[in-house]
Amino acid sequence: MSHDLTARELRDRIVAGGLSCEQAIQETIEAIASWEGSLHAFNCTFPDSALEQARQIDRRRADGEPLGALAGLPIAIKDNLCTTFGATTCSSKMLANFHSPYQATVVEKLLGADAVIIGKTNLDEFAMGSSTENSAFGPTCNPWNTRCVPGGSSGGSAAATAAGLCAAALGSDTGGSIRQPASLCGIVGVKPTYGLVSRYGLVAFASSLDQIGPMARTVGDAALLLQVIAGPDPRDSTSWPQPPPDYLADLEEPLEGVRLGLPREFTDERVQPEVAAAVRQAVEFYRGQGADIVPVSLPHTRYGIAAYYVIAPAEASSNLARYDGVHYGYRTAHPEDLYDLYAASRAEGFGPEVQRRIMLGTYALSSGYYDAYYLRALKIRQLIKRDFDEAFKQCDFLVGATSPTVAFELGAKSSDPLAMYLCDVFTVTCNIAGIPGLSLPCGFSAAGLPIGLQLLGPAFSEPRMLRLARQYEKHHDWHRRRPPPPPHATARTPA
């Protein structure tokens, strides 16, 4: 089966014309078909036209037409990135019946090189949370135990690509929104640096942070992926002008002489010993590799989530100040008065995690509170930074659990915003840091739950954290085990 292969291997099969682009999608539909019902991974797909798109692609490879670096892939994308086909929800009612004008770069940068975007997966609302619980459209379950979440806020890019259900995915990532589903669903989920991927076209959750990244099964996916869609882009002003290097030339050549960081800070008694033993296995496999690993410190990781809750949620309180009621997005149906208006739109289209952290950076940057919340995060902000750059003066790349624990039953910390917010202690300093990020299994619970491996690495040292992550995968089977076959359809939970 088509769904089976890694991306780079379908694709060479299209291309050589071993497996037709037209049988690979329907093939995906199909697959889509057994799983949805029971995952939930997708807000909307788009199967006529991904046959269109795949007899198209069909027909110039038999008239010997050169085709793209992602010829007939089937691609997802995270339900926050706007096309002009389909709705772009952002998975809430503020936007349910929103259609862009315009495409986002990333997603022009997917159809040029070929691929076939089988659908936009769901989040939740606003890119906000570490479970996909809070989708005003249902929650997405997890491909390796339904009764479990897969992680957030790229969730439905996760489950769909852990389940086979598209070659890979694009997820964006504020605080962690990449790698941690990515490690509780046991596939391979990259946070490039800040600037080497477009966000024009991305719904912005708080700019400063947000990235659009790769989520495959292999490293070379997520490479092949990058590939795609980095490099400067004018419509953003914070776009890095230069050409991103090709990350799949050295790939397969391990590094020499690497000296690997082990933070204590990521070794507390919030990591589970499942995945504690897990990661230090894989210290363990690169140290006999040759790696030397160094202690360090990164001291103010434990102020990272305080910023990371008061610079995200003041930038997200200005960014969706502008869903109304009046511009665009849902509006009241019988408002009183103007005020009414606003009030009741933004009340009744906005879910409580939304409105929860826009109420906590409206009032971060509110006049007698700003010096005291927001102007301190950034201070912090330059603290955590600052740790980062000497480390980095000690080691070529930070290694560590992605996530304290494995994925949790849904609904098992939807009653505590800060048991949730602690899913992501490990993942947030990257993003305040602006530094690249990588998770990749290494290994599974027990209970049959991957458990992930971060990577951190030094501003645009991509090419190099994907050949040290490489290093590793060629010697481990993780990323070859699938999940068991789709459980009967169940209901989804309503929103």
Second form
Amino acid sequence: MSHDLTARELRDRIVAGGLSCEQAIQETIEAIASWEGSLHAFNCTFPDSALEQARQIDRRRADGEPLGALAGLPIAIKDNLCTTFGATTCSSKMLANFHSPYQATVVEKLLGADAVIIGKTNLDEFAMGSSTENSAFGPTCNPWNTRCVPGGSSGGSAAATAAGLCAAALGSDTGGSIRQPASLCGIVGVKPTYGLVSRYGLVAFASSLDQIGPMARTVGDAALLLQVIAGPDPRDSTSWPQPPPDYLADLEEPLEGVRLGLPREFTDERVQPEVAAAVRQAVEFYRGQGADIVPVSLPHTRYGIAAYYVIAPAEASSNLARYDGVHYGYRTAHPEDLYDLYAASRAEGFGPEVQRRIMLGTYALSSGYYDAYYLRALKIRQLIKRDFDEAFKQCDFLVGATSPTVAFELGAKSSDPLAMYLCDVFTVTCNIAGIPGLSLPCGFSAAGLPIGLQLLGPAFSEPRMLRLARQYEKHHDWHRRRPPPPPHATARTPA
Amino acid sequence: MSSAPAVPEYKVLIGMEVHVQLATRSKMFSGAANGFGAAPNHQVDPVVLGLPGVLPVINRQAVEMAIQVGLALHCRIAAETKWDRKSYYYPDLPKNYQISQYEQPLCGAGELELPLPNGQTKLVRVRRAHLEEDAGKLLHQGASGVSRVDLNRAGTPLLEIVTEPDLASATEARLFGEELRRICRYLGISPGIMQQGHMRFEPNINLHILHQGRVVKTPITEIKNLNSFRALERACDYEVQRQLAAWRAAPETPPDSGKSTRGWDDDRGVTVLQREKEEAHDYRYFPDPDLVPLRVAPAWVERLRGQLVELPISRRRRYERELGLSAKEAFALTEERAVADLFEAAQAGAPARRLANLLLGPAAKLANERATAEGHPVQINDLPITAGQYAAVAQLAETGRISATAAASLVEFLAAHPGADPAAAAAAQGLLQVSDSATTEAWVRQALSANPRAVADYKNNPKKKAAALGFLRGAVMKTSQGKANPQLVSAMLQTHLDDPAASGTDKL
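Can you switch from the form predicted alone and show the form predicted together with its partner chain instead?
Let's see the whole complex now, leading with the same chain.
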């Protein structure tokens, strides 16, 4: 029952006493039990502590104490967020047994809002990937079709949210890692403006691109979660110093006279016809609602992937240098000397994609190559930012497909890194420019796989961007569709 | 092929890299306590440990301290400065990169005016000074082959000061280090305790040798991590001689081998090759994406400039020019800021000359004695005597109420009896000068009769006349326990010695 409610409805019902938090959590635990065998969305779950926390929330409600904005909601978090409970693995052998002595800022904020953290979700190792197949603990499957990938790297969070194994989830997005899996799993995912959400406690992949964001089944739920996690943090020098606006206050108000830009570069032949058609229909919807549709150009988009695969690996090569087998994490069994301790621990502890990116990044930063790769990528970064600045003079938001394709089959791109990298062709420039992006469901393929619509806006345009998304959602019911029951699950009791 | 001359004409060029640990409350990029002496790995937090997910936050106090040093060294303070990662793998470096400033240091070009022993000064150009974080320490456990990591030092704010190669000898290198330490202590940015590694020196040395009408430049060597002035001077001296010998052994070798790195073996007194140029690290510097560039507002710099204390060189100059002290006295009084401050506070109420004599004479002697007795350094300002008390003692001496000898005794008394009133103490201790003729006359007679040989010397040996008079004057002062008025004593002595009628000596 609880998973048919939106997170906001569930929270209201728990606060009103219509449903005990314990029952909601119990149902979530049962849903996880029935799905997990076929999905593998979670690296770990906390059923006992979650139930204990739920009972406390019920007691506090009974005592008339005020409850937080996420009171009693089962929330899943990506397993690259540091928690003092459970391990923080990044789906890597390197950190398989790493237990953080401190809590990420967003985790503190969730707990401070009375969220119940139900589990930590699977990801591509260190968030490097677009299918969650790069997890050292095995891939996550897409609940709409378990032969397909859920996207990545926040595939576990996306799959768990889509299958109703949590009320909402947190992911992280470095080049599309929230929006692309949201698109492939038929949910809403928000990559906030760089700096809006504190990165303290997010295990860094590429520091200048990483942002934590909400993944939810509705726009309102994503707004609710964003409201809780956004805001300045003295522990993150890159966090924006202003407190966030109210994302829920005007959410139901449609945007009047909005100008939507259609980037020419987002509609090429690589976009599957079904995806292109769904996006066209969404654009027509907005036109019907009174929006001005304007063609725009982001000419440097075509260099986006190349720049991204210099900048992100360069930062990653430095961020991941600390995993060396010396202080914590995986250590090779019998090192011959210090060099061997480093080399063998890292060779054994990191998977192939992580090693590939560390090598790419190390090369790009090496003396003699720095100017040709890293500096040039930074120049492209400036040009991409300028593209967006120019585009946002002509329009308020950009609209296009989140992913060129619907979910693909497991293994389809595993042996072709470049094909995998191109999954992010429409999402990376948003991170490169630091602007916010959102993916929301806008249809299904004939095979029943979700299609996502991407909205991009200027920095800190989240309030209006969420309203624009809600405007679409209000008139469609894609977000009410649920994946078919898991293949071997016992039939669920109707509510 | 001509052979090298035995003693070629050459110039020594030494440029200095100095790491100064800043005495901030917390570390460079986190709230962990900054200090010395805690149990291993007890001054750490997740940021210092480089745990997954942590982020650095700039320590404002460290930036302010760095700017103050920059201002003291007349550096151009950058309007905007940024942070870079310097990558290398070592177990004492938790993130395997060090946050430093590569491209835009906080402090740009400046200079330090270095006082030389001949009384002159020399300008040493400062190339830059930048902030960075220190690494931890590896403790190698002897034969076991086990190494342990202590990260207490990791993340300590470091100011790295780099000079141009303007130092021309090992002595100048040491003097530079000492003057820089003095400046840091004056500014209060580091206690400069060398044994605790507060300052570490890395001189870059080479020679310009005049050979067959052209200048041959020997390859530059950098000596790592010298943490005492003695080691700094010895290592530079050794390295100059080593480079000279190496050139002499092969004067025709093209000196294009670049910079190598050497270590100092203090026991053997030699430098040892650590790394050739071709083995140099590629540090893969790039801007740290976890930190935003720091804008330094002019108003901030001006506020810090306003807080700057007067530096030793300026005080020395003032003491010499305005107070008439000798260069040696001025240097001694400014060695420690607290002593100079004490001197200046006292000087508001008493003549500088008298005060300098008191502080550098009896007070310095007492401090030394206490240091020896207590087994730790004791400065003049550590004695329990206030500026007001020193001023009072100096005034008593200046007005002739006590003699110089009595003034020294009074300082001793005040040190042993904190809070005592100098004038009252002088009276109670019988130190007030006696200018009464009868009493003085008695002391003079006593001294003359006790020292017939001096009297004879005065009268019979013109060469010894002055010395004999001085000796007798001293004898009178001693007899009077310092209370006699020296002018009166001199006059009476001369009267007695030059006019036997007035003296009783001929009756003896």
